[in-house]
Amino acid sequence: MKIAVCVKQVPDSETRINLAAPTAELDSSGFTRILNPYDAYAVEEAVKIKEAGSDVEITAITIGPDTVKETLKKDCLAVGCDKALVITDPALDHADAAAIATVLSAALKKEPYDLVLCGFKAIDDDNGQVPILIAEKLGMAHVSTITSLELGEGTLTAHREIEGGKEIVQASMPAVLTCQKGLNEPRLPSLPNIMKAGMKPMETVTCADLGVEVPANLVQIKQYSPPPARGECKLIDAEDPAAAARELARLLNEEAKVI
């Protein structure tokens, strides 16, 4: 079996965003870069399934500069991943997630995979479209956010919470996974296998070696701006409750204006 787990290298959430005023572009030079959270449940699932006893090939995926080598090395290959390849192209450095899709789904040809794993969304779009497209550019089912994932002879059984319950979803393979929190608990990398990592293959490519040429953006991104200042706090000196609530009704009404 091979498995395809397609990643991204996002910021830290912990990161500051300075932005004084609106701009059309951040500056992400002193932004800490980590492995999505979300793709390390798709990174573990897949590990978990190669230590189960099947012959499986696990193959990290990412589109990115060659910052993106580190995070490939310490949270995909010294995890248990065997190979790592790294698409990297500066015409992608603002793609949008069509354009993104594309160029994985051109990398994801070249082997016949049985199953790609992603995490749902990344913490920096917020989009969780990727590998919906992904899937429909390969032809292949697709379930999201699972959370629980059983493996039959060429069949998949995957659950995913709902509201109100739980749903079962029966699929045959190939298939397009997108993981979730609950899925899993993602390992923490030791120092001796981050160091054997570095002699596991990595693969640099461009979309030119992929023979894929990147479509235009369907979407732009035209500035970022900080949020609004916060008002003055308004505090209500008042002794009985219900001349109190009087007084913040009147606020609410005549000056907020939000009843």
Contents of the next structure:
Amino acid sequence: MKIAVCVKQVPDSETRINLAAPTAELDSSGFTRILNPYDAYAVEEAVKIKEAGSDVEITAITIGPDTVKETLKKDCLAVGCDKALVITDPALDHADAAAIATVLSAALKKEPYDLVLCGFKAIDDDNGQVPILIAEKLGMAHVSTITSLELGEGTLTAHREIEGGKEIVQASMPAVLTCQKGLNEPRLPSLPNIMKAGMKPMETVTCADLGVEVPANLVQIKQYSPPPARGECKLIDAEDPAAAARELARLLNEEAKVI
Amino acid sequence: MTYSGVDFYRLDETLSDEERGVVQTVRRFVEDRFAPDIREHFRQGTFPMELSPEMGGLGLLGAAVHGPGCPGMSQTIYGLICRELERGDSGLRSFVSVQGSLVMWPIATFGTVEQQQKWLPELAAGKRVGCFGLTEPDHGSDPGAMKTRAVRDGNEWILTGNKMWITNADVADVAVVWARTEEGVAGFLVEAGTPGFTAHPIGGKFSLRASDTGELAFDEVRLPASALLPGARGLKAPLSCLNEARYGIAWGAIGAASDCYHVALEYARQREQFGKPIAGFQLVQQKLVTMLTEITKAQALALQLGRLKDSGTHETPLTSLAKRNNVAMALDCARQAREILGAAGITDEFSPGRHMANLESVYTYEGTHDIHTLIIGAEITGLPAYR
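Provide the structure of the form predicted in complex with its partner chain, given the form predicted on its own shown above.
Next comes the full complex, this chain leading.
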């Protein structure tokens, strides 16, 4: 069985974004970069499938510059993926979800994958579109935001959390699944495996190597702007809670005009 | 704000991808698995033993030890591990130092193939725990005067004596015990439960509270010939173990100091007095700058020492210098951080007070600060002051 895990390197959620004025491009020079946390669920699930069965090969696939290799080694290969494919191409620098999905689909066609696992969204752009587009382009079944997975003969059963309950979905394989928190607990790589990860195969290709042309963006980011500054905070100084409540109600009614 | 390490001189850039991966992984382990509970463990005087197999699984135990089931990584990696662990607590790093440098290392270095196969895989996995008995109630800095004796009786040995200030004494499955014999100092592997061998915890500690510290007593303990570590001959053998552990301490102290600096800096930025953050006052900046400067110098010492050890070209006094400097530096940082924190610094809501208390032990164990002064003094003058 062949599993592909599509991953993305994203800025650490604690990274301070320097955004003093509106801009079309963020200054990413000081970013600490990590594996997208939802992709870690995808990696872990693939490794669990490999540990439970025999003859499973996991390929981690990503798009990005040379700096993604550190994340691929530590968070994919050291955790249990067998090999990695890095698609590095300046043409992809500002690619939108459709373009990314086109290129990833071209890479996924190179081998007959039974499962494609992805995080359900990346925490940087919060788009959540790429896996769905891949499923469409490859003609595979797609189940989103899964919280449990069981594999059968050519089929799979997945649980999805829905509003107020749980949905149990059966799908045929090959399939594209997106992983949600709750699916598993991603492990830390053992240190000896981090040291050995560099010995696992990692191939770097361009879009031309994959025989795919990057389509023009359908969507373009026009501007990032900082959130509006928070207004002044007014502290109600009252003798007792009842007086404070009366004053709060008066302010909400007369000044804020919300009640 | 999250901790992303103290690295003013960008020394991390000289690390390999793998070494940086190790740092990030151990840091996450400490933050996720250890840090949430350390306050309570320190209050209760307990160590989270359940983390032992987790640390084994990650390859944190005996990281630089080569032998069956051992991680067998570099000395630099071992140092980086100690640094990140001691940022959590000196007790956590002590557990790993003892298991790796003082138990697994002597078994790998002085033990028979049978001893290595019996103990190393399970010690590396954290399924079994070891302790190291050299210091005695009356013999600390002068271990050569130890009273513990092992006498041959046919094919067996009879071991009698007491060991004190032993990390992991009460939880250990095996003790590496050093004793006088007719042929000089020798090392023995004594299994817990051997008749005549008992361990007792030492209470009333204000330092290393999240660490098991105890006493070992040997009352005519009968040991088989196979308990002897055949490669260990003379006092040099236990001292060489200590030298391994001291190296990890030189790195570990940087972790404790970095945590103190990080906490103090964050606090100083937020705490306002006289209408502005106290970080804006000259005297507070002086403390912060002194801490950062000393941490940076300590980092350079430790990293170069690690690289020298990895190339096999280091001498013992180099480790003494790094241990002596870095632990004293960390203790100073903890005190300065406590000052910046003001009254808040005396509670366990902030870590510097805990680090300060811990570092009083670290200053004294594995060769006191003063003994390391004399080791370096002997090296540069050729005149040992302790003989």
